[in-house]
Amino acid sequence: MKSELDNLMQSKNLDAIMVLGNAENNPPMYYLTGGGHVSDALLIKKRGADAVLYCNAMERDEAAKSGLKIIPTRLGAMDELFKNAKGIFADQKIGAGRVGVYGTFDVGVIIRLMDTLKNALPDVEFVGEMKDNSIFMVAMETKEESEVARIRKMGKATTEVVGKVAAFLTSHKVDENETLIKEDGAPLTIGDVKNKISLWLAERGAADVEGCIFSIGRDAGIPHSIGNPADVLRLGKTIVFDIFPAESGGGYFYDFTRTWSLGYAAPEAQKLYDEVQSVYEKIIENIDLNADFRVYQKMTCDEFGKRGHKTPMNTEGVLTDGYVHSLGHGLGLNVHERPGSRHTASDDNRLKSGVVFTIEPGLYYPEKGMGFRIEDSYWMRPDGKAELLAEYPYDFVLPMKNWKPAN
């Protein structure tokens, strides 16, 4: 939580932190400012002191909504930093020590800026951290209830959109080739569906920031294949629908996946889906407060391994079929946060109180033209209960309203 920042800075021997970039779609800046239309800003927080936000004077009212002390600049804060770094750091009483650097900005600009800062401030050491274990990722790992409420609201918006997509698909007519057909007689494509998804999310104050996964057939067997916009929707083919929208303006994410087969499912597809659902249910039944997240990755690998599937724990090298990824991850202002469940993760990746996390087992067989994943997002409540943040059915086969099997 934010209240941990000073202690985290001390643990990393940081005298101050500097965050660069926009307030929107920039998790460290958003975390401290609450977002808003503030561009090319500079935030400096000295350990034990309140943060100060430098911004373009034209955006001073937007910046003031953060509740932080605002220092307007004539041009952008980054231009001011290039021209007057020594003065800015003197004003914040930072003449020496270690300063952590965070935020989102063009790499070329950062390289030039670091050269400028080193020349202007030779007694200051500027420090970069790996993202997964940065002070921000550690602070963000546990959420306040107000943050969880926003994630829960995004979950409601997400599942509403998923329901609209299901109704949209199943209302279409089907031709003799088992292809879904639009009113004009053209095949319904993945691109058509994604256009609807973007619209329905926008109507709910959400944005498809990183592009959802809506893939069919072979592409469904490749976990991060987003789907080919030109592919047509057909009956009996597995569809992996992984949707991870965020609040408009770069706020909190939700993460959710269902796997569908329209009209009917091949026996092998039904068997594999049932295995994924069985493993998902076993994991949920065994979730415990403060448990090592890696325990559930091992449990997942054991369960799939017993069923004859390759997993990261029984197969060396790159996996292209079977269970090929880790079980879940933290969720917040980033779609992937701490804690992590990979079996090689450190033992401090635990399901402690306040953590929001995903559970997402899956099986992938691209050469068989099929893939399967079930994913929900949970909050580990202070009472030790893992709360599902948005409910939605687990139906695999979606009956078509305008089609019946021949026999």
Given for the second form:
2 protein chains.
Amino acid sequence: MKSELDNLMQSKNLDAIMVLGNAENNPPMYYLTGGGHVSDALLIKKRGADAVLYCNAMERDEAAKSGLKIIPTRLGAMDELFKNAKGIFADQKIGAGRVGVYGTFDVGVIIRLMDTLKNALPDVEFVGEMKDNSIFMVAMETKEESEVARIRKMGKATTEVVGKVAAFLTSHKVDENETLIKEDGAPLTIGDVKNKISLWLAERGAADVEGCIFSIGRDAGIPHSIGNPADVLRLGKTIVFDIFPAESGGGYFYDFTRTWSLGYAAPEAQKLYDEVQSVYEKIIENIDLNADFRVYQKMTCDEFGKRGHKTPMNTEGVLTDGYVHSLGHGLGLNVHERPGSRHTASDDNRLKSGVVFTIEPGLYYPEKGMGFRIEDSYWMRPDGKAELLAEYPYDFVLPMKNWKPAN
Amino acid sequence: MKSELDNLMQSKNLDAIMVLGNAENNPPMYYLTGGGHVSDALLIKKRGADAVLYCNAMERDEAAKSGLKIIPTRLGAMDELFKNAKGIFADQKIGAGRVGVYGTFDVGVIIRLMDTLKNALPDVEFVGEMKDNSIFMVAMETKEESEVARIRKMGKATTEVVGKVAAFLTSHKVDENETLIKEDGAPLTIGDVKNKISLWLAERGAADVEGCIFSIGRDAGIPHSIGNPADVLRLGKTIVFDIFPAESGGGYFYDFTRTWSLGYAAPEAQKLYDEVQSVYEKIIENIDLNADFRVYQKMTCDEFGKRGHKTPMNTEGVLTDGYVHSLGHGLGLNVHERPGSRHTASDDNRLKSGVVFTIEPGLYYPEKGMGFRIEDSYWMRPDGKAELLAEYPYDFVLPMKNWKPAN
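Compare with the form predicted on its own: the form predicted together with a further copy of the same chain:
What follows is the entire complex, opening with the chain shown before.
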């Protein structure tokens, strides 16, 4: 939680931190400013002190909404930092020590800035932390209830949109090639479906800022293939629908996946889906407060392994079929954050009180033209119960309203 | 244009370039891959050779859509780069020389990566360029016709949405306090209007990825105040509506502003609006192929200065009223790119054949509760004509359908 930042700075021996960039879609800046339209800003916080925010004078009112002390600059904070780093650091009474640097920014500018700062402030050591375990990621890992409420609200928006997509798909006519057909007689495409998804999200104050995965057949067999917009929708093919929208304006994410087969399912697909669902259920039954997240990744690999699938634990090198990824991840202002579940993660990735995390086992067989994943997001409550943040049915076959299988 | 990259690398004495990050919302990566759902990737291009793209194996099909040579990695390209920079550079036959580094990425990771690369490859010099004049910004400055077509399409979507917003606003009822009232009797708020904007953009394959400005009264007097969602809409107040959406998925932007006063305008507001419009028209009449963009900023400052307003050329320090910004900027995969028009810009910021740029004079008087800006985007065609990419009327007062001023 945000209140931990000073202690985390202490533990990493940081005397101050700087955060660079926009407030939107830049989690450390959003976390400390609360978002808003502030671009290329500079936030400086000494350990134990309040943060101050340097901004472009044109954005001073947006910056002021953060509640922080604002210092407007004529040409923007970054311009000022390049020209007058010594003055800024003198004003903030930072003459020496270790300063952590955070945010998302242009790579070339950062390389130049580090040279500029080292020359201007030879007694200050500027420190980069790896993102996954930075003080921000550790602070963000445990959520306040107000943050959980925002994620839950995104979960409601997400599952409403998923329900609308399911109703939309199953209301279509089907031609003799088992292709879904629109009212104008043209086949329904993935592009059509994605346009609807964006629209229905926007109606709910959400945006698919990092895209969404809606892929069919062989593409569904590759976990991060987002789906080809021109592909048509056909019965009896697996569809992986992984949707991870954020609050409009760059806030909190939700993350959710269902796998569908329209009209009917091939027996092999049904069998594989059932395996994924039974592994999902086994994991959920076993989730415990403060457990090491990696334990569940191992459990998932064991379960899939004993059913004859490749997993990251029984196979070396690049994995392209079987269970090819890790079980889940934390979720918040970043779509992927702590805790992580890779079997190579450190042992502090635990399901502590306050974490919000996904559980998402899957199986992938691109050469068979099929893939499967089930994903929900959970909050580990202070009472030790893992609460599902948005409910949605687990049906694999979605019956078509205007089509029935031949007997 | 993209075809200039090798020459630009030569002119900056770069033997190779690396681009880091996602394809979406990361212009250098989008420019070379064509977008798609590729995250935390690594692109390497030697001068005179084709680019290769290291990606996460889960994203190999998305990466392949770029048409580049793809190298899938088990845990992602960045992981591979940290662990095996020497191997990657040996495979690409880069043993020494200067390598430019580009993209948008996590700041802490970049600081660490630069240390790692310097240690692993002591004979390679890794170079950061300032973003505004990097080889990418110079290449992107002049557009191919296919790029202009995409920007024009965003212009059409943008002006359609602006027209819908105008019709939406003017269709509302007005109460005795001159506040716009919804059907349910509650006042119409800026938040309501912004929700409609997001929705209408999504319907057109566009997204306000960097937000949009819809601000009224005093907020309109501060160029980058985006507007307070809870503020109600009232007659006779200036509304600055600056909308800069991009193609969904992180592609090309459009940029557009109108200033409105609903129902009627205060005489002082009308006078200031007319000044902005006449300066806008004077600039457009004078635009010439290959002219120095700064000339028009000076012309704008002269015009506003002789009407008694403060400008960046007649005032030192932080400017908060008058004409407080520069005249325009290039536009493409970045909402702000070359050419620039600040009077402190370098003399190679010219209106060359192929540039797409905004013209956006404005006046700001926050203490009077008013602000004004008119902005359109133009393409400098090869035949030397500056083509307006999307037409929209310049009316200041928007008559309300259900309200008339008392006589």
